[in-house]
Structure formats: structure tokens, C-alpha cells
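Next up: just one chain, as C-alpha cells, the form predicted on its own.
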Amino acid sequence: MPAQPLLTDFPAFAHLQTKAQSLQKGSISALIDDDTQRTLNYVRTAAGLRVDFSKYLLDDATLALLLQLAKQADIQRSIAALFGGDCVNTTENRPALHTLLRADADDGMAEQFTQVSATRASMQTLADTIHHGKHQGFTGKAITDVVNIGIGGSDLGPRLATQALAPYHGSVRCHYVANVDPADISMTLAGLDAQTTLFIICSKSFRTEETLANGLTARQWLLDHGASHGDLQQHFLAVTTNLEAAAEFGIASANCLPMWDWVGGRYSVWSAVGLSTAIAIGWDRFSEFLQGARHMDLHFRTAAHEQNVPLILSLLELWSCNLLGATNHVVLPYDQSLNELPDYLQQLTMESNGKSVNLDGITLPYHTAPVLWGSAGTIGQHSFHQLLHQGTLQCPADFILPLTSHTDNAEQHRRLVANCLAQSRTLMVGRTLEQATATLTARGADMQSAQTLAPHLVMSGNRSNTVVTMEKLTPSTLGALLAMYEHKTYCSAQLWGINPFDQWGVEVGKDIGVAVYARLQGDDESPIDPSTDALIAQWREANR
């Protein structure tokens, strides 16, 4: 096999380095002022989303070089490999078939698609039965609350989708428990009725420590509130591959839905992991969610490079991180229902692309995934936006903006939109020393005071950002949005030469955790390291 090329090996990369040095001397505002067509030419659309990257420190020649880089990396072959079921997860010798979960045909993978179709049918039956109040608890009362117990991809995806699609909820309330901290499940159960609560345990292995601990607490809670062991079948479902372990817990195979090795947890919201969302919004709406992602898949697979939205976003990420020196990326959804989006994208991008060796195991000489963070606007404007505008870090930003609201408060939504667009513009234009001085004198300061204070009001501007808009946040546009970020993540991985589908950094902490727990239990007194041993001793002292 030929050696995996490094990003820096592609001929276009050296030219991009030269362009970066040149463009950093200019400004985004000047680029917009000099090109009357920029706000048209730097916009792409797909699957109900409109992506405006005109406020990026980027010119036509640079964009052409980035597209040339994608061609040199043979990104189209990588896209075909993903959809063709090739072994793109090379370290675990697996395909990554999350796109098949929302497909409407087998695309040459008949065996897997048959499994997907059968699981969809089971999900539909369960979702419809529970959503419409036809599933009863141990006293004959209809289920009113569903608690999804999982962690990582078994929690973040359905948690985000359920919250984001709150306007489409039926009468069944869905809750999410992930943290092994007992306070998480205790606070959730405090407001629920055991007679009308159903639990979904999402764990591929049914051995995930946090999930199993919370599941055992949920089971005991039911027993303590009048349920018998025989009644548990009416109150537990599982999404797992380990039917034996689920049966030992008390969940029969008939109440289990499958997970597959060819779907990573952070790509699994489209699978049975999304059952809680399907229950909350109903199967028809969940089908629209899948369809929105399917539309983005079709676009990603077939669009020319210069029009391909996920690829363009990936190239912007590479440009920012590897050529302009940004080490982080902020996501700013201007819709409170998307408050969980940054957390979801943190796992998607950093667990996927937080790697330091390429596919050949060679240490990389450049950064890969930026640190991703953010929160819903306008909340962040009164906290970390100060750093965005005047801090020393470069923080490329994605603004996510539904153009219409599900509420009937048009005036307040207008204020929200104004804030979003103002923040995007402010990142670009900043405020000069002269403008700061003029602002202060207009407020009544004398010239000497104004000149003294003005440097503290200066903002450099020239901070790249993208604005992603949609007509309304619907199941379809949410599906498209999440699929867009999935494919962006995949493209970036291909350009960096890494595997976005393994997560060995997660595994080692679990292994060490077993040893630490044994020490806390007193089952093993073998020393670990002086610092950890001292902390264990401190815990023991506090819990005598």
C-alpha cells in the first residue's frame, strides 16, 4: 500500500501558505467592498440550509487553491468509499455506514439495509404505541414519561434532537440521564411517577459503567415504588448488541433493539438510539428528520466540489486551523432549542478528529481538530463574546439562525435575529481607534479622556465567521444540519489523513478507571502513582 500523504505534501498547500501570509495583511471588509458579487458567490445551499461564508478571510484565488487541494487529496474517492461501504475505519477494520441508517435503498449493501429496515419497523411500532399513549405501566396507566439512559453518542444525539424539536412533541415527555453522578438520575426521577415511567437503556455492550449504574438505580427505583420483577418488562427497553447481559438485567430480547459495529456512537442518532426522539415527536416527524439527513447525503455525494457544502466548510476549517493559526472553533446557535448543539458537535468533531497520527501511524506535523465550544445566543454575548471580539485568540465562528420562530412573539424574535447579524458583522468590522474616540466624545467625554480610554474600546475585527440559515427549524432541517456537520468532519479527516471513526483515547481512561475503582473499593491495594494514591486516601478518609 502506498504511504498515506500528509496534508503538507499536497502541492497546493505551499501556495496556500503564501496566500495566508498575504491575506492576513488585508481585511474581510475590504474583500467585501471590492467585490459586489461576493455575497452571492460565497453562499452555498443544500437540503434547506443556506451557508454564507462571505465574512471569511478568503479570496477567490485562495478558494480555488483549497478546492485544488481537495482534488489533490482525491476527496471524491473518499466520499465514494464512505457511501460504498469500504473499510474507512481502518484501525477497527470496519465500514462506517451511518448514512445507510437514513437511506431509502440498500445501495449495494442489502444485508445491512435489511437489518436497518427491520429495526425501523420495530422503532415505528414502539414509537407509535408509546407516543399515542397505548403502552401501559404495571398498574395499567399509560406511559407519560420516557427516560433515556446512555452516555456519549447514546445520549447527546437524541438529547439534542428531542430538545430542538420541542414544538413537535406529543404528550409523552422525554428525559435524559448520562452522568454517573447519582445526582443526575436522582433529580430526574424526583419528578416522575414509577407507574407511568419507561426507561430506555442505550449501551452497545450493556457494560458501559455509567449507563449500567444508572440503569440499576432506575430498576431499584421501580421496585421500591411497587413494581415486581415481573413488571419490569413493561418499563424497560434496551438498545444493545449484548442480549445476554440485557436478559440478566431483566430485559427480554423482545424488548431490545440492535446496535451495529458499523455505526459509531456519535453517528448513531439515526438508529434505534434515536428511539426516545421518535417517541417524543412521533414516527412521521422522525421520518422527516431522517429524510433531511438523506437530502444532505445526496448533496454531499453528488455535488461538484465548488458547490459541496460540507466540503467547503471542511476547507474553511483547514484554512483557519492549518494556515491562519486558529486552534478553536465556536458554534453559536441563535435558537434556544439548539442549546445542546455545541455539546453534540464537541463529541462529533473532537472524538472523531482529535488524533495525532495519520492512517500509517506517523505522528502528524500539524494540528487536527480544533477545540469546539459555544452556547446559544444571546446568552454568550454577555460572557465569552468579549473574548471573541477583543481577545488574543482567533475563534472562527458558525452562527446558526432559523429565520422564523415557532413562537408567536415576532418582535422578540426580530431582536434575536438583529443580535445574531450584529455579532457576525462586529466580528468582521471591529472598531478602530478613531471610531472608539468618536464614540466616547459622542457620549460626552472630553478629547483627552476619550483618547486615554479609546484603546480599551478598540476591536481588531477581521474575525472570520459563517452564517448558516434555514427557513425554520424543523425535523428535516435539523437532520440536514447534523448530517452537514458529520460530512464536514469526515472531509477534514481525509484531508488531515486520519481515521475519524475510532476513539482509542476514550478506551484508556476506562481501563485505568477499573483499577482506580478497585482501589476505592479496597479490593486491590497495588500502588498506582503517588498523586492518584494520595487522592484515593483522601476519598477514603472522607467516606469512613
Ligand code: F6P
Second form
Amino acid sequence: MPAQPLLTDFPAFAHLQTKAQSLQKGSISALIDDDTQRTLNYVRTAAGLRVDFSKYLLDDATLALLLQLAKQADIQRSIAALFGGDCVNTTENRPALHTLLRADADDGMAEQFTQVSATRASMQTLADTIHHGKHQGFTGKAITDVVNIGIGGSDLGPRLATQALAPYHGSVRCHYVANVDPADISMTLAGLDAQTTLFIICSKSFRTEETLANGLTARQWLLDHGASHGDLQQHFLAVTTNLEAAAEFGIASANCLPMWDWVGGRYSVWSAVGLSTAIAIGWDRFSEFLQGARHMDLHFRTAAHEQNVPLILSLLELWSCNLLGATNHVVLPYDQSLNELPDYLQQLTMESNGKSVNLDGITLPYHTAPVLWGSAGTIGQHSFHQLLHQGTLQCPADFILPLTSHTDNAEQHRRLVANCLAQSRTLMVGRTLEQATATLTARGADMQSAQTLAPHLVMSGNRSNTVVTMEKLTPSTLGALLAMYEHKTYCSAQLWGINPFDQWGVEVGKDIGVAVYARLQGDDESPIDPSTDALIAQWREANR
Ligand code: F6P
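Show the same protein again, this time as the form predicted together with 6-O-phosphono-beta-D-fructofuranose rather than the form predicted on its own.
First the chain shown before, then all remaining chains and molecules of the complex.
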């Protein structure tokens, strides 16, 4: 097996380093002012999305070099390997077939598709039955509330999709419990009626501590509120690869929907993990969600590199992180219903690409995934945008903007849109010392005072950002948006030479958690380390 090439080995990379030095002396504003075609040439469209990256600090020559880099890295082979079912998850020797979850029958992978198709049929039956109030609890009343118990990929995807698609909800309310902190499930169950509440235990492994603990609490809650053990079957569904463990918990196989090892948790919202979303919005709308993602898949699989939206976004990430020194990536959805999007993308990007060795196990001499964070606009403007405008860190930003609102309050939505476009422009233009001084004198300051204060008002500008727009946030455009980020994540991993589908870094914390829990339980007194031992002693004192 030939050694995995390093990003820095590709010939284009050295040329990009030279370009970075020259471009950093210029400005995005100048690039836009000097090229009347830029706002056309630096926009790409796919699957109902429009991505404007004209406010990125790069020029035609740089974009061409980035595309050369993709070609030198043979990204097309990687794309074919993903859709072809190759073992792209190299350390676990598995394919990654999340695209199959939203595929049509003629999209290939017939054997696995048969399983997907059968599960979709089961999802449709369950979702429609519950969505239309035909699933009854132990007293014969229709289910009114569904509680998804899961964490990570078994929570973030359905939680986001259900919240984002609130305008499409039916009458059944969906809730999400993830944290092992008992306050999470306690707050969720407060006010729910056990007679009409259905739980979905969502866990690929059915071994996740938080999910099992919350599942036991949910079961006890039902028993404490009148259900018999025999009644529990009517109030539990499971989504898992581990049918044995689900049976041990007391969920019959007839109430289990399968997941598969060839779908990673953070790529699984399209599977039965999305059951709660399908219940909330109904199967037809969930199908639109799948189709939107499939539309993006077809684009990703077939578009020429220079038109390929996920690839372009990945190349912009490499340009920002590996050439311009950015270590952050901020996502700013200007739509309150997308408030969970940064949390979802944190797992997708940082659990996928927060890696430091390449496929050969060689420690990398360059950065991989940036820290992704963000929150809905305009909230962030009154929280962290100060850092985005005047901080010392480069934080390339993705603005996500549905152009029309689901509400009838056009006046306020216009304000939202104005703020989004203004923030994108402000990151580009900033404020010069001269402008700052003029602002202060215009406010009545004398020249000396103005010149003293002006440096504090200067904003460098030149802060790269994209604006991703869609006509409306619908199941289809949401599906396309999430698939776009999945494929961007995959492309970045291929260019960095890392495996985006494993997560070996989460095991040690879990193992040490078991040891600390044993100490807290009093089952084991063996010392761990002076700090942890002192903290355990402090906990014991507080809980005497
Ligand atoms: O964070 C580790 C992880 O394995 C994630 O990859 C996964 O989405 C989450 O825990 C939950 O795992 P499970 O679905 O097996 O409960």
C-alpha cells in the first residue's frame, strides 16, 4: 500500500503558500472592487442552495491552485470510493454508506439498499401511525409526546431536524433527552403524561452509559405512573444495531428498527435515527428531507470540481486553516430554528476530523479540523461578534440565510436579513483609522480626543466569510444543507489524509469515567491521581 501523501507534499501546496503571502497584503474589498464579475464567479449553486464565497480572501489564481491541489490529491477517486462502498473507514475496515440512506433503488449497492428500503418501510408505518394519533398507550389513549433518548449522533441530528422543521410539525410533540445529568430527563418529563408518552431509545451500540441510564429512568417513570411491566412494550421503541442489548432492556425486536455498522453515528440522521423527526413532520415531509440530501449527493458525485459546492467549501477550509492560519470556523445561521446547527456541525466536523495522524498512523505536521462554533444570528451579534470584528483570531464564517420566513412578520424578517448581510459586509470592510476618527469628530469629539480614541474603533476587516442562502428552509433544503456539510467534511479529511469515520479519541474518557464512578460508588478505593482523589473527597463531603 503506497504511503499516504501529506497535504504539504502536493506541488500546488507550495504555490499556495506563496499566494497566501501576497494576498495577505491585499484586501477582499479590493478583490471585489477590481473584478465586476466576482460576485458571479464566486457563487456556486446546488440542490436549492446558493453559496457566495466572493468575500473570501482569494483570487482566481488561488482558486485554480486549490483545484489543482484537489486534483493532485485525486479527490475524484475519493468521491467514487465513498459512493462505491469502499472501506473508506480504514481503521474499522468499513464502508461509510450514509448516502445510501437517502438513495433511490437505482443508485447502486443493491444488497445494503434492500435493508435500507425495508427499514424505510417500517419507519413510514411507525411514523404515520404515531403522527396520525393511531398509536395508543397503556390506557388506550393516543400518544401525544415522543421522547428520543440518545446522545451524539443519536440525538443531535434528529434534534436539529425536528427543531428546524417546526413549521411542518403535526400534533405529536417530540422531545430530546441526551445528558446523563438527571435534570435533563427530569425537566423533559415534567408535565408529560405517562399514558400518552412514547420513548425511542436511540443508540447504535445500545451500550452508551447516558442513554441506558436515561432509558432506565424513563422505564421507572412509566411504572411509577401506572404502567405495568407488560404495558412497557407500548411505550418503547429502539433504534440500534444491538438487538440483543435492546431485548435485555426489555424492548422486543418487533419494536426495534435497525442501524448498521456501515453508517457512522454522526452521519445517521437519514436512518431510523431520524424516526422522531419523521413522526413530528410526517413521512412525506421526511422523504423530502431525504430527497434534498440525495439532490446534493448527485451534485457532489457528478459536478465538475470547479462547480462542486462541498469540494469548494473544503478547499476554502484548507486555504483558511493550512495557508492563512485560521484555527476557528464559525457558523452563523440567521434563522432561529437552525439554532442547533452549530452543535450538530460540531460533532460532524470535529468528531470526524479532529484527528492528528494520517491513514498510515503518521503524526501530521499540519493542522486538521478547526474549532467549529456559532449560534443563531442576531443573537451572536450581542455576544461574540466583537471578537469576530476586532479579535486577534481569524474566524472564517459561514452565514446561513433562508431568504423568506415561515412567519408572516415580514418587517422583522427584513431586519434579520439586513443584519446578516451587514455583518457579512462588515467582516469584509471593517473600519479604518481615518473612518474611526471621522466617526468620533462627527459625534462632536475634538480632534485630539478623536485621535486618542480612534485606534480602539479600528476594525481590520478582511475577514473571510461565505453566505449560504436558500429561498426557504424546507425539508428539502435542510437535507441539502446537512449533506453539503457531510461531503465538505469528507473532502477535507481526504485532503488532510485522515479517517473521518472513526472516533478512537472518545474511549479513554469513558474508561476513566467507569473507574471514577466506582470510586464515587465506594466500590473501589484505589487512588487515581492527587487532583482527582481530592475532587472525589470534596464530592463525598458535599454529598455526606
Ligand atoms: O461520541 C462517541 C459516540 O460513539 C458518537 O460517535 C455516537 O454518535 C455517540 O457516541 C452515541 O453512540 P450510540 O449511538 O452508540 O449510543
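Each form is matched to the other, and the largest set of C-alpha atoms that superpose within 1.5 Å is called the rigid core. Note that the structure is predicted; figures quoted are calculated from it, not measured. Numbering follows the first chain given and starts at 1.
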#### Entry: Per-residue C-alpha change between the two forms, residue 526, threshold 2 Å, rigid core fit
yes
